[in-house]
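Below you'll find only one chain, the form predicted alone, shown as structure tokens.
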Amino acid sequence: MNLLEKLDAAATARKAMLPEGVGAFGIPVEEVYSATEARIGERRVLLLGTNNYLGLTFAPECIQAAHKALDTEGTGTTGSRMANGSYHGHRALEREFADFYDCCAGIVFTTGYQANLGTISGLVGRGDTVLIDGDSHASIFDGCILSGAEIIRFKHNDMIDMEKRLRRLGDRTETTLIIVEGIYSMLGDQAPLADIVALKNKYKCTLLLDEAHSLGVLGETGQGLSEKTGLQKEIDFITGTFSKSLCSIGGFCVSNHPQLDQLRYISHPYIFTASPSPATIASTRAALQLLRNGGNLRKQLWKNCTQLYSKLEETGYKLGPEPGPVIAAVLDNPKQALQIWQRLLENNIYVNLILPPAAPDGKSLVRCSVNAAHTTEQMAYVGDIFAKLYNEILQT
């Protein structure tokens, strides 16, 4: 197949799981009223599908922040981080996260994936190993191929797994980074933590963490599962985004190594991109005060996630091992995943529909993901609606 044969194919394939007319991927948001509604077609919806954590979308703080920096500093800063695009604000923001994480160094990105891809490719490189679950987002596997670095994956929050293939590295150990995420953006579930600092601190390999979805929702100020297990010091590399609590888009590392500072050198994600427009960057420090200051939003947060986890188990539908911000039902193949999230759609209520191989084990899913300003009686609105498919759908 040539190159745009190739392309056909991808498409055939995707029309094979997906009828045609129905658009489940890239669905325009014709308006957005609030943190948890929204119009689509011509339905007004309840959002379910986005990665709003704490509801700060509309928060008045962020906004202001983003209006002022727009009138003061301009639309963007046309150039890159290493040329003139390290605003006063940047570097601001880079000390905010260092200080809130307590380490002395960190690094701000233009995305989040960007962070990954940055981040991983300037730590390690030929020679060097990188073991990863293997339910690592893309970012993380993309960083690790744009490293050059080898590749070992192991089964998914297994340290059996896990220790065999360090075992199996021996010496070479040194030089492997170890790559885990807080929660994982598929079932929702958080990696072992304390079993994984130990591994790591037994065989003397490097440990980056990935706080993409735990940023802002797990820890008493919100840092995520670093914070929840007390093992920051443990860690020698945290990733995440701005674009899910923080409700903006960015990425950022922090760490207690000084030589964080050298990947502003080495880093071509970094070098070659240009940085964040002034209103992100002043909004994400908004949205960052705001985050440390959230505990009453992460305990609604948790109240409105145990509450649609607790209904969909009761109801019958197979999830993730725990309840939290991403809860997804499982259904054993596309056609059950994309009927249902149709009917949710139908009863105006938008999640995300993920199908293989995005989704593990070749299973399908359709993904809530539960916010801080959504209330009780949207919660239970969401659970009365899968309740009604699931005896309408994967009963008959």
Second form
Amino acid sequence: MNLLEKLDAAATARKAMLPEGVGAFGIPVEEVYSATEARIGERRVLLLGTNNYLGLTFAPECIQAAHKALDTEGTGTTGSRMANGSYHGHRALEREFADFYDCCAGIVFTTGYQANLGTISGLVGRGDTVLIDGDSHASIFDGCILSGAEIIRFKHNDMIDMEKRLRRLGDRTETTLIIVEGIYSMLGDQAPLADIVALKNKYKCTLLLDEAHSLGVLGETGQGLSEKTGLQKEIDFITGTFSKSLCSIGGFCVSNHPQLDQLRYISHPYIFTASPSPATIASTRAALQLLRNGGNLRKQLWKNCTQLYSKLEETGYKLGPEPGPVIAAVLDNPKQALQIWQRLLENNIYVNLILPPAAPDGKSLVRCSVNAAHTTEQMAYVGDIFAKLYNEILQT
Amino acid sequence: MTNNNYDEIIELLCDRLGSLANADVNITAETNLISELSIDSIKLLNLIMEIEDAFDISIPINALADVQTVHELASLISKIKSAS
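The block above covers the form predicted alone; next, return the form predicted together with its partner chain.
Full complex below, order starting with the chain above.
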């Protein structure tokens, strides 16, 4: 089989799962009206499949900051952070992230994906070990592959399995990086951070926490799971993304280890790419301020999360183990998930469809992402449609 | 099982793989895990976890990338067990 025939085989497998004409993946969004509504085809839909957790995509402060940066600094830096791409804004945002997490060092990356790729591949290499959760995001997995370190997985959020694997590593634990996430993107559950920190200290490992989905969502000031649990000082490295609660694109790593700065000289995903555009950095800086002072947004977000989670649970859907901005209904097979997804769209609700092998353990998911800009009425409408579909599709 | 005798490892693997395989195949050391046994990736991952516990080892995911046959998997297990 040649290279193109391999792609044809993959396309055939994809089409077998998704009938022709169903655009569940890469659905074309024609117009965006607000943080909660857009047009898909001829439908005005309620957006329940974005990562816009605080609903800040149209925040005037962010838009004004981006406009100003466009006018004064142009559309792009056209260069790497290593060369000409470290503007005042990039350096200021790094200081602001370090200050937010009360850390001594911070680095900004061009995407959240690259933040994990660049941090992990900079921290570990051949001869080292990474111990990662079984439900880790692809950016973590790819960062581990890029690093050349040995990759050991433990069962998702299973501390007995994690300790078993630490014990098996023997004296190699001192060169082991444990990587976990604040909120997992598939089922929306949180890492048992206190237990993980206890094991990290017992076995003298290094710990990296990815707050991609928990930034802005958890903790009094929105730092994430580290703040919610009061364990900030126990985490060696925290990574995160700008593309969820901060509503732009980019990523960061902060640490109280001053050695973090060395990554600027060894991390290819940091060096060999253009730095984020000035407008991106400016809107992110404005959004970070809103996030830090966003106690009311978080209250509204959690009210919405609890409302929808409770309704779906009461209806009978199998869900992730706890409420949160990611609420995934676990269906028995891809056909059921596709049916529910299509019928939701027919009722003007857009959610994410996640089929094997993207979802863990062969699961088929219909995943909702709730945000602070959703209204109580919108949440009630979504809950009612889910209940109707449960009776029509899953009870027959 | 606590030792790392290659033959015992092969025997255990053939036994377990036989119960998981969808295809009617006589499993030997040279059997290809993917192309001949038609075992889906989730079943294979579960089998790997079972093997890890049986030998009290952890098999790095990246080491599995080079494994195609039962013999190669047995050799990897034996090598990791010897080093632990």
